[in-house]
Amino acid sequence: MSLTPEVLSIYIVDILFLFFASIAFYLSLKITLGYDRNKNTQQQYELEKKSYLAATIIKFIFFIKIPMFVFFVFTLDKISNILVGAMCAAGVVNATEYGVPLLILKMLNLYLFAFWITLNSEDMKYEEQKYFRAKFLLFIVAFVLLLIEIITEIVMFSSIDINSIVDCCGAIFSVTDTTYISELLSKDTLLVTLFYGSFILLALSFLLKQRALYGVLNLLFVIVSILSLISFFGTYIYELPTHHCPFCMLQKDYNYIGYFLYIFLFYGTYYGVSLAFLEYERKEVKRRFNLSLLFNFIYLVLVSYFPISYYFKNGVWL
């Protein structure tokens, strides 16, 4: 794969990821390892020093990783222009091995790293920071996996062969052929169900407050969301039956919808899953339930319009 400058641009971002990580990294290994707050010595108080600078890098590769991750997506789509067969990101993606789990991964890290802003704003809320250990034994979790991220990052893209031709988005995303895939985006009528269903119920656990159970519901609701979305909704966005791809709706074609539709996805689920694992005020608790079913609730709304306004426009069903 040569070198585009948008893919040597995520290498060195990869880079200065890596340098300030190890650092973040160390620093919490010291912490996690040395810190009592029984004890009242002077490296209980260097540690707590650095604990500031640790969360200071922390916070910078979040903030930075959130329009990486948009930039990363926009980078498969403009190499697809280069790949044989390939019509989008989609093509991009699964033109090697290691597409599906890095993309994976990705969105696997931008939940860790948003969960430890949560669990560092809410232990520093309080004098005694009862989750000043845990949020840096988070985060050396969080830092092995951006390891793996970063790493499957180069090797993907340095597998991807130019000259060879690569599947589009229509093949891989086929509902007639015999793969597991294919076999599960037919069932679309099962996944629509499953999508207003646990939305119901999101909102019932939402009314009965059990916190639980709706951050349970939530990591529900991305799955079927997901899977609703390209095996049902996507082809009304696209207005084409055969359409299923899950990235070609971030084109400027369909109006950038699709950036929307995982935002407001990524910051309702997000913040429905954050309730089921700590501890909040009552005040807290109260913003995080509204924020959570407020996102998921637009993006409800956002791809009912599509199929909606179809049938309004055309009188049948695709």
The other form holds:
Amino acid sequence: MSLTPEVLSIYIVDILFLFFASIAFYLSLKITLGYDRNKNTQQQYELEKKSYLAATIIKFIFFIKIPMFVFFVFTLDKISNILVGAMCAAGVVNATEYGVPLLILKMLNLYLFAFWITLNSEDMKYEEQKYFRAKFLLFIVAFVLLLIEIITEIVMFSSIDINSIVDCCGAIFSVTDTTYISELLSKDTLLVTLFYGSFILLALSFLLKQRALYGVLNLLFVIVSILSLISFFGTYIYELPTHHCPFCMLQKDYNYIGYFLYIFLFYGTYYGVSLAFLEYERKEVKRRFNLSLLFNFIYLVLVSYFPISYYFKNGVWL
Amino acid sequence: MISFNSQLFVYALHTLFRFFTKNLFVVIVYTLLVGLLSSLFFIQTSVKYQVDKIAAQYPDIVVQNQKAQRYTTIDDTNLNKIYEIYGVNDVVARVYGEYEYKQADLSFKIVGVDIFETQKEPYLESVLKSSELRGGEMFLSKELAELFAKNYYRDEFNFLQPSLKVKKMGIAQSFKSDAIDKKYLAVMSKEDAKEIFGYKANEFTDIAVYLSNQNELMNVITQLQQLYPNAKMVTKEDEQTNIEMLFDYDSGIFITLFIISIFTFFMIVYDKTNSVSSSEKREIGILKALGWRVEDILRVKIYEASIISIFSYIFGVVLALGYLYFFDGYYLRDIFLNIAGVEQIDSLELRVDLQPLAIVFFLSVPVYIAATIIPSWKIATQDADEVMR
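Mind sharing the form predicted in complex with its partner chain? What's above is the form predicted on its own.
Whole complex next, starting from this chain.
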């Protein structure tokens, strides 16, 4: 159990989220069960009023969640100072069995909430409000996931044992081990080919304006990007062939480059994935296509910069 | 996603100025809250930074002997064997401890030194450089010398040994101590100190080991453990972790207190925004009649809350920085000095970290905006005709 000030403040914001999300959840339940736009009663009118409250709460949670996520990763880094053996967030994430699921859940929720906001703004654009019930149904799902996330977070922080020794990132992301992750990470040429290949496919489907295909390819792109970042590009950021870690690049020693990489990747793929799910106006579709490809491209340029500049400086590959 | 609407933002700004006095109260309370918490955090990080700097001078390994799991004295028979371990740069058998001075009801620290050894602590080095320390004499910190003088011990002091014999020590010189953990300090030769503590000739308080290569730490510890199977090895990192946890613990207390006040504040804000004046109501009625949608009014309200909270946050932080910079954190810093076992710090070395700023941000801004959500919604969804009537 480690109740550092950072953890304490995360708990407080979690409690705040829980309180307001529960209100929004209750309202969403009422709306999905009772709303019928063809009826013209006082009750329907009240429900519509309540939908505004729910929407505001959800937006509020999302906009606090983004900086909170950064702060969460920062906290993990900070806790690594008091955990024996951990040198960056990777050790803390792996200190308990909840770390990895929590991190994945957090990212999933970010995508989900971002998608909800898109759905909401699309819904508000038209008079007939065709996603009205769908968006509150989606929130009910998101609420359950948020609840699981908060519980896992509290359980994770309270089950970290400061006296036990944990692995540092060098051991977790080692390619010489025989775990499935090292098996995957040792195939770096394959991953890099996949990474550039999936980007070419992305660009192709962008030119052909295939919305569904583009969205699905973005999903592939996120996964391949993160794997290739760990196995190949990361080693060039650290300029060390044995250092595979997705967290150390968030630290000051590497000019916080990790935060930029992840933010660009998130925006690019988020806009891309959202294309597959909704019908937009022509203009909006174009905007999303452009933004998605732009952010993904910036990400690609940023990660490609490190190996290329390394090659120019040293004349060899790692 | 959501685009920023600058016109609505400007409108929100104007509304804030129109209801200036109402908002002023909230801003003042909010600013003071943020200012108080962030100055506590800034003082804490500054003190911690200074303590860390001292901790960096600690020996790499301290060998502490144990008897029945209590600390006890250690003998120096293995000292040469420690020297022979690869990676060890220097070994010092140290003599130090506390002496209870009953008349003044306090205990002061006695540090035994050997003038032929290199001094590891900077204050000792400077003291011993200035003049020669002879046997039977001691150097006192300024505070301790003043205290002694008050009790008429101007030239010598009588120490009571454990064997109840009295040992007279001459007072040679007083110096300004910058050891932050002890204000009251007496420096004397190791032999005199041992006599006062009642140690035997080969007994020492502990053994400090300095390494030339940090990577050898675990290796050296294993070998030391073989030489002293009963002893406890305390590394510099252990000490630093302890300091870290101590500071985390006390800032935890302050956060707990802050949470209580911020939730009280939450109630005040909720109450304040919930009671809308008739003129404000009329304004919203007019806006709705002009064709503003519910979302627009909600957005203005959220903008208002964001402006107030972010402004007060920044202003509070600036206030805290000013308090630390111009007043040196006077009064508030004493809290931390006592908690951290630090007795004296002349002036704070101001350190501004991102981390306390982030904590204060997450504890204040979301809470404030959250407090305004429900009242804003209530206002925004009022019917235009009802309000105007």
